[in-house]
Amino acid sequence: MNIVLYGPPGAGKGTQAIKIAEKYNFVHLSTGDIFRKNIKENTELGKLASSYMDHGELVPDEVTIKMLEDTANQYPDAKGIIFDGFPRTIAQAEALDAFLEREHGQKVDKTLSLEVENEELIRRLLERGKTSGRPDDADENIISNRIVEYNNKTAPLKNYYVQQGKFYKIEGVGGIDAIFERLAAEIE
């Protein structure tokens, strides 16, 4: 089962994948945690991500559809991937769809939207950026920048998986056992 964990920045996608890895026994992959590996082995495509990151913006589409796909590839045998922050935009939904096919004849399964409003998300990632060491947790302007990108860029790919019947709204608000149950409910 290959899982989409959608929603915008500060929502709870990765602590909710990892959550949702270690009960099913999938495969987590976190965009974010793909970017600042290459970032912090000073890769090409880090570096270029970085200047991108850096300013709140949304990474291109060949640059991260490159660094997930060499690493989606290095589990060839995975009862199911949870994809964290990937795909952004429709046209890394259809490279997502085409290498899931081409590389491994499966397809996404379902799409989990985690719902939070603008101020709670901004609340959280201020929090967050206390102890995350990550500079765009840390400035109001650039958390703010980042859920106007979400919006502008992201948040069409609804529509993308509402036709396909893949995608699922889910409270992204309360504890966070709360939100898992909610989570697993609709995996299961």
Ligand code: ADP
Contents of the next structure:
Amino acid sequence: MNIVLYGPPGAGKGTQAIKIAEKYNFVHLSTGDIFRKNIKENTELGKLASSYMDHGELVPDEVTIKMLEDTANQYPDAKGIIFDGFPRTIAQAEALDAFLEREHGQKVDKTLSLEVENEELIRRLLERGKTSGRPDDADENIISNRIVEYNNKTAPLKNYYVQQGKFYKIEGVGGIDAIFERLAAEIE
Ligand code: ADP
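Just the form predicted alone so far, so send over the form predicted in complex with the ligand.
Up next: the whole complex, starting with the chain shown before.
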């Protein structure tokens, strides 16, 4: 089963993806986490990624797609994968479909969209910035830019998945467990 967790920055994708992976024994693939790991280890990929992430911009598709495919290939026997923060552009979504088909004869089963209003997102991100150590959460200008990037490049994905009948809206406000129950109901 291949699940895409979709939604703006601060919607709670990471928190919920961890819980889903745990409950269903799925592999959790977070492109943001993989980029941050590379930044920490000071790899070439990390240096490149941080030059975009520090401004709240998306990392270029080519780089992101290759990294995602390389990582996914490390789990040939995965029972399921939860994609967190990927795809974020139409090109990434098309690449993911092609990859799943080519390598595994599979497809994206469902895209679960965490729905949260803009004001609440900014509030959450600034709050997270106090403790996360993430430079992109600490500055309101960078946060705004991430939301602009989301609206320009990621929001169009909704239609991509709606057209395929795979798009499911999940109310992303409330307690972590309550939101998780809503996601789990859709997965089952
Ligand atoms: P959030 O969802 O809170 O923005 P992420 O950890 O998913 O946090 O992403 C952090 C940053 O990593 C993004 O602002 C972007 O620069 C980069 N990034 C993550 N995933 C992708 C992706 N699929 N395509 C391009 N850039 C990405």
